Amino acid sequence: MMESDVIIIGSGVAGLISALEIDQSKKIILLTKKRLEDSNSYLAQGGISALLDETDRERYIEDTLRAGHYKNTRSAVDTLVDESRAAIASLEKYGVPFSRDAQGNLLLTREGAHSVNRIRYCEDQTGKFIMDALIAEAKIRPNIKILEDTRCNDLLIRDGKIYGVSASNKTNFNIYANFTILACGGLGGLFENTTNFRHICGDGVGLAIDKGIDLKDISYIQIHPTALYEDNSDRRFLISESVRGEGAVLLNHKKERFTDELRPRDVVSSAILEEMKREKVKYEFIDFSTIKLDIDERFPNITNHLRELGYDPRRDLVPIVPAFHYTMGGIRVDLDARTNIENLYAVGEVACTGVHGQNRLASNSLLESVVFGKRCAKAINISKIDFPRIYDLAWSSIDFDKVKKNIEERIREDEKSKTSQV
């Protein structure tokens, strides 16, 4: 048995920001199924979007709503946009080195469905740089205990309140706490063709289904247009949307351009899949040669990876295919990350505030994690516990073999429900 004030399940940006923003007088246990670095946040390439200034507010809101097909929750979009600059300031406080020009000004890029350049970035490995900074800070915090290679097997819930979790690494044990935060990512590992880590496979949603926790928009999943095509690949290597934002174009096998590369992700993905179907091929191409800036300087990780595989991105067309990328739906939460279970919170991709609607605007995912992770921490900091802890709950584990089937069933139900409402 272990005990703490707060349990956090997951080690991506959402979980780490929540941990760092919670008052340091509170003891925190953060557990993660693999290593701290093994989260989808670490893989994020393109960047993190944020408001330019007040003149950009309505424009940014409209970009987010339009990309989401106006199925977004407007209050969540307003919150995301209005608190975006504070989110960037928080990351800089923790030492995130955003790319700057010679004069020290933040460099901004653009991705699909953004009307202006408002995306901050760290080379072409924004997620890695953010995660490295947050992990370094978390490791020196005396109130944060990190448990790697530890799985959350069940939620200890009684009478609509959560008292902790059942977990396991080399042994089985319960962790008791006043608050529990789910930050365990989306559904990507369930899909054969995915840009996600394979082990991030819907554990949080599976736990929610098992425990009757409310879900929202679970059928809203996002396909990324440009994952590197390889004959054999456990996880598709992502070719960032910012590559197209800097001028790369999409070509078919006749070297013809067939779509506007900067439309929303779902539109571009559909265009690629239609062109593949028309040509009866397994992939199309992205052409880096139309980019005017130095691609090795701007995209060092991507270009190095491609060269290791034998592609010269300055000369060669690079094969791409759409792949599962992001879960817009998830556990239903309010703007402070609360679920319908008392003192259970959810943040990041496992959660659904409704901010993304039916399709996420590029570079809003890291931002969502920071904005709502901070709001979750604030809610916990000001909460008052009005019930005693219970320590007599037996260790338990849900049947994870059934998780995939349960999630697939809920996705079908949600799709059917939304279709009947049209």
Ligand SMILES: Cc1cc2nc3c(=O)[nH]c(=O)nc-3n(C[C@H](O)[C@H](O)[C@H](O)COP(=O)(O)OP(=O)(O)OC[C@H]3O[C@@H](n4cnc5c(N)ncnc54)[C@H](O)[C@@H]3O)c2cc1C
Second form
Amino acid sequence: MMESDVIIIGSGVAGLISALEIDQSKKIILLTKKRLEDSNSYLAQGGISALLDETDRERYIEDTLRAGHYKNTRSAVDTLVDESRAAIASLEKYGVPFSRDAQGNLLLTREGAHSVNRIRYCEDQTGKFIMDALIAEAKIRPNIKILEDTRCNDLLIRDGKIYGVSASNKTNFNIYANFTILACGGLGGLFENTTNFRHICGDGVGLAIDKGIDLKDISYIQIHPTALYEDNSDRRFLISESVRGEGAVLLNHKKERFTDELRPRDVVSSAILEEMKREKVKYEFIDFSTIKLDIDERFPNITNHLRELGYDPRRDLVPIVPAFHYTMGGIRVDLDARTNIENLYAVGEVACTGVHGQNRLASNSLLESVVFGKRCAKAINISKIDFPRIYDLAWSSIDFDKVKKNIEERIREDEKSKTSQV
Ligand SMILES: Cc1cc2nc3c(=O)[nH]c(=O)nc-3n(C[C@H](O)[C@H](O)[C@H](O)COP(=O)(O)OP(=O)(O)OC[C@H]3O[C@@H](n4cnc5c(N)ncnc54)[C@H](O)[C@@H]3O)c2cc1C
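What's the form predicted in complex with the ligand like, now that we've got the form predicted alone?
Below, the chain from earlier opens the complete complex, with every other chain and molecule after it.
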């Protein structure tokens, strides 16, 4: 048995930002299913969006709403945009080295459906640079205890209030705490064709379904237009949208363009899938040769990876296919990340504030995790603890095999209810 003030499940950007922003007087236990680095956050390439200045506010809000088919929760979008610059400042405070020009000015890029360049990035491995900085800080904080290779198996809830979790690594044990934060990512690993880590496979949503915790928009799933096509791969390598943002084009097997590459992700994905159907092929192509910048300097990780696989991205057309990428829906939360269970919070991809609507605007998810992770920490920091701690020594686990079926069922139900509303 263990105990702490706060338990955090997941070591992506949402879990780590929450951990770092919680008062250092509070003891935190952070569990993560594999190594600290094994999160989808670490894989992020393109960047993190933020407001340019106040004149950009209405435009950025409109870009987010338009990409989301106006199904977004407006208050969540306003919060995301209004707190975006503070989110970047927090990351810089923890040492994230955003790319700058020779004069030290911040470099900004653009991705589909953004009307201006407002995306901050670190080369083409923004996630790695952000996560390395946050992990380094978390490791030196005396109030944060990190348990790797440890899975959360169950949530301990009594009378509508959470009092701990059951977990397992080499042994089974319970952790008791006043507050619990779910930051365990989306559904990606459940899908065969995915850009996500296989082990990030809907555990949070499964736990929520098991415990009757409210979900929202669980059928809103994003397919990324340009994952690298390989005959055999467990996880599809992503070719970031910023590659198209910097001028790459999409070509069919006759080397003809067939869509506007900078429209929202769902529109571009549909255009590729239609073209594949029309041509009766398994993939289409992305052409890097139309990019004006030095691609090795701007996209070192992507171009190295392609070269290792035998492609010369300056000359060769690279095969791409749309793949599962992101879960817009999730556990229903308010703007301070509160679920409908007392003292249980959810942040990042596992949660749904409604900020992305039906389709997430590129580079808005790292930002979402930072903005709402900070708000979650603040809500916990100011919460009064006027309740006795419950200890209940029985260890328990939900049936994770059954969970997959339950999630599929809830996706179908949500889809049906949305179609009947149209
Ligand atoms: C290839 C790729 C590129 C991307 N590029 C961008 C980008 O450029 N910009 C952008 O904004 N977004 C991007 N995204 C999306 C973004 O990275 C994620 O949506 C976001 O980082 C989610 O963060 P998170 O902390 O909520 O979850 P994750 O980073 O997915 O972390 C989830 C954590 O929970 C842990 N976990 C899961 N289940 C359990 C359990 N039962 N017990 C214990 N631990 C558990 C996992 O091990 C992991 O540590 C990209 C995603 C991918 C896959």
